[in-house]
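Only one chain is included here, represented as structure tokens and corresponding to the form predicted alone.
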Amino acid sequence: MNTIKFDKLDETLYSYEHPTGVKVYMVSKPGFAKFSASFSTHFGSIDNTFVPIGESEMITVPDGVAHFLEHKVFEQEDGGNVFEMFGRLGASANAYTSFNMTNYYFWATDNYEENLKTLINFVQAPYFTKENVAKEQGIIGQEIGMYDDDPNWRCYFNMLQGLYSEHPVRLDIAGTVDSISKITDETLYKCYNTFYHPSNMYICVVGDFEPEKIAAVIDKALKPLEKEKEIPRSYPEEPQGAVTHKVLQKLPVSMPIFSIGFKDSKPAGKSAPRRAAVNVALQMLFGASSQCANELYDEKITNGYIGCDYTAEEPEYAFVEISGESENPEEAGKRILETAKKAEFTDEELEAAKNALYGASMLVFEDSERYMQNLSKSVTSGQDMFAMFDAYMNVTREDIEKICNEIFSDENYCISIVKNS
């Protein structure tokens, strides 16, 4: 087992690869009371066209498989429910796929062992019919229904598809209602035996615990399966630059949303510095203290909150997010480019921003769930979360005006609005 000392954050990471290929993380904190654990996979809606394990051609499978997958899984045999098998060992569990990567996890304050059991068991067993399929495409079919009329998910992904024109980053990651039509328990098993298996799966555990005792739970209830190679992926080549600089849609809202995105061409991937250096900048330019917030606010262009986020979890897409409300969304929309582009701050500024992230990503080490959430996330995309710390006290005003200058412009931007009319 590989032990890494973070001292300056007074953490420590336990690691190992199992026989199998699941890279298994620890972090043992005394004190905690609750325990937390995820099982995940590197498999996200992106993930579409791959190459199955024991084959030798691409396929492409219907979009929204991963997220079907997901619910599928929690699907026993024996018609038994995993939600209340971790209720009875006093546990909360539940899952969610995102672009790149399905995370199964629960927590708990007790029966530690026999969860961290559970979990595994269940995510290794799948039970796939056509007609569990069939009742499924109903359901998720539903749930398609429900995003179609939210007018924050609407916004969001109207943005994506005005940023990008081939990348499935674009696309919905339920998938429609026609593509999740497409799907059969023959598509589901391919899927899971190949994204499921070991070797592209990762194991997370927070809690107080000891890191030995929690290694050889896992190591038993993992099934004896032989380490397989990376999987073979397929992403369509991405044009530079957004595909459109403005969308909208109509729909029932109090107040116009919208939702400000910008296509990085030079996307981070597992850089640390760039991904920080970004957060930075968003943080000086548009956070709760800037001079952009509070001037929106102050003329009632916005209501007051703007939220920034940057996306970078596969070298092949990146984007900053911008959003908010407002009466006027064309205006902020304007005022927003504008302050991008120009990327004016004092040093002060520079240094308060850097304190402030740093500040706020502290906060995860105080909370078990959050903490493995992180963890999680961090790991199955392959990057660092622990050297965002220090990325963040490194970033220069070199940095932000460098990638300002890449990615504010008017060729990467677009603006998605949703309205009443």
Second form
Amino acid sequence: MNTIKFDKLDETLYSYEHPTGVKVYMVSKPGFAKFSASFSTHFGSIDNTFVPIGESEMITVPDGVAHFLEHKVFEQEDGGNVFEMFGRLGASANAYTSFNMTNYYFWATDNYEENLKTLINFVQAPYFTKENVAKEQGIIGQEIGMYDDDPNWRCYFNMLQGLYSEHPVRLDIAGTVDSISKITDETLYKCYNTFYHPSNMYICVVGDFEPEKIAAVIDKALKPLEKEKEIPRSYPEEPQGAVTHKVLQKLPVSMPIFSIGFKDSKPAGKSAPRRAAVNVALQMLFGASSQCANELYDEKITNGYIGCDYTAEEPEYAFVEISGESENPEEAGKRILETAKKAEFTDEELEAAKNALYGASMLVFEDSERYMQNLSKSVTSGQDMFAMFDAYMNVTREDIEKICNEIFSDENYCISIVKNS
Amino acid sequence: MEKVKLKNGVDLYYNKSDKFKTWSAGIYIYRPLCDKEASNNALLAKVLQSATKEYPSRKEMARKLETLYGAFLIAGARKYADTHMLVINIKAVSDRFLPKEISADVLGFVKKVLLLPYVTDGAFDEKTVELEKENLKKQIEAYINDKTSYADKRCTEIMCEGDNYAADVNGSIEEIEKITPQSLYRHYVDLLENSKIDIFLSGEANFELAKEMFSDVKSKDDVPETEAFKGNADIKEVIEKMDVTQGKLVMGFTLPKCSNEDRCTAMVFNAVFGGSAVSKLFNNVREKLSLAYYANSVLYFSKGIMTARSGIEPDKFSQVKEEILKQLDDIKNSNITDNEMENAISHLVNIYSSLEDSPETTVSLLSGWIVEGEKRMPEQIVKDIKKVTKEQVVDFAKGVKLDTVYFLTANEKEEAAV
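Take the protein just shown as the form predicted alone and give its structure as the form predicted together with its partner chain.
Let's see the whole complex now, leading with the same chain.
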């Protein structure tokens, strides 16, 4: 077992690779009442084209299959209900699918070992039939209907479709009613056997425990399988620049909402310094203390502050999203684009933003579930969450100027608007 | 949890813990709920958060918080039973993880937010008040964007029409429009003179300094009283239409007359019925019958109300309504398996045992219990939940009555032309 101590943060990370290829990460937090664990696969909505395990040719599966699989993994052959199994052990369990991963997790205040076994066992026991696939098409159809009515969700994905013409990050995570109707039990098994192979999976545990004891529970529960090579995946080549600079959808909303996307021309998701530099830039240019956000607020162009976020998990895509509500989204977009292109800031603003992000990142450690979620997301994406603290402190003016040049341009810009007719 | 009563009547609570990397201070001001109070408190919270005498703009406030290593200040309103609370909370990284000590500065800053706002000639800054009025009104108009919570709010309004509880946590556009920079300042002065005020510290906070620092805040002794909702004579049913794909059903129920002693029984009843992922609504309406994407229930204990909510196909209205009532009848008829009882209890024990890891959730829960006169701490509640029997749950359920049905559904679609 490897032990890494982060002295400044007073945190210790234990990790090892199981012979089947599962990577295990553990953080022991004395005094925490909550014990949280996740079992995740590096398989998300963007992984539609790959070589299945034991085969040699690339295949393409229907959109939304990773999310569909997430629902079906909860199905048990004996008809047992996974939520009830956890419920009986006093745990709360759930799962989610994102662009690049699927994560199953629970948190509990008791029965740690039993709950952990339950998590590993149910994810490793698939049971898909024609009937249970058909039933799920109904439930997920309802879920897709809910997303279709959600103006924020629509605005976000319309923005992504305005930025990306080829890469599947542009697709709705749940797929469409049409695409999921093409999913069969056979598709599910093919995806499951490939991506739910232990070599493509991660276990993260955060709570008050002895790492050796937890490792023993994990080792015993994992199915014995030979370690596999990396899965060949294929993503279409994505041209530089946004596809279009404006997308509009009509839906009932009280006030128009907007999502502005900037496509990162040099995505480097695994690099902590790059993520730190982009976040510091966003904090300075569009955060609550920024000139731009306060002008938009004071001049009533936006309703309150704007929000901003940088998504960068995989080498093939990365984008900035700036969102808000506005009676005049076009004007908000114009101001935001101008501010981003100029990217002016003082040394005092730079220091304040670095300090603010350093402190705000500490919040991750406050709750075992939140900690586990962050750890799981970062290890599954091949990132190092602990590296962010030094990265924030080391950001320089030159770093910011460089990334602003690479991201904030007319070509990379797209505004998505949702408003009433 | 330590508690001291300061000379000025303020109760200062300290939930000390060194397992976290941050600490927080929360100021809770308790007011009687009504539309006018809610509107004034919600606006006042926004105005207080926007500026102090020393930092007279939002930009300067934000910069100050950045230099305090991203300290997080939030002022807002909360509705709990017949009480409306104005809450100011600040959270900061503990000194030992920072290059310099900031805790005294943080406490001083939050105190100024409460006591030294940006005021000139007996009025708040006009521009700020106008802007925040606008924001608050837009926030109320924006409820419609989230159909699930919009339907919840509509059901409460319809059910409790005529009761102060029908007021929204942010008040109403009509009342907000009446507020002026002068009237808001008068409200602020009244609030500081005539309210019960509690302060909660959590994490590694500077308790001694806080005692001294908050000794010049005034506080009354009593929180506003709550009267349980009496219920409507006949069942109300309201259907509203909008451009949506999925229908939102909300059913309001009244609870039997109860006191704090019945709290744990009510919680277990709700966990069995619809308050958890091991509940009857989740397992039957969602999982077995595949009728809904979500189906759950929420308890408003001291107000004597419970709501059951479900997102469904528009044509499944009657079927789901009947199914939800059937699940309630099953409980009334003692049709609860041992498994269902045990799962509900473990679910609640898990939630309440985990509170010690969430200081802010604990504080928010405790402030509600202060309103209700509940003296027990979460550890005792966990013990008492474990003692609840199936018979108690059945008896409680027998007093639960359907009062109001609200359905937000799709506009009728025109037949597609062939």
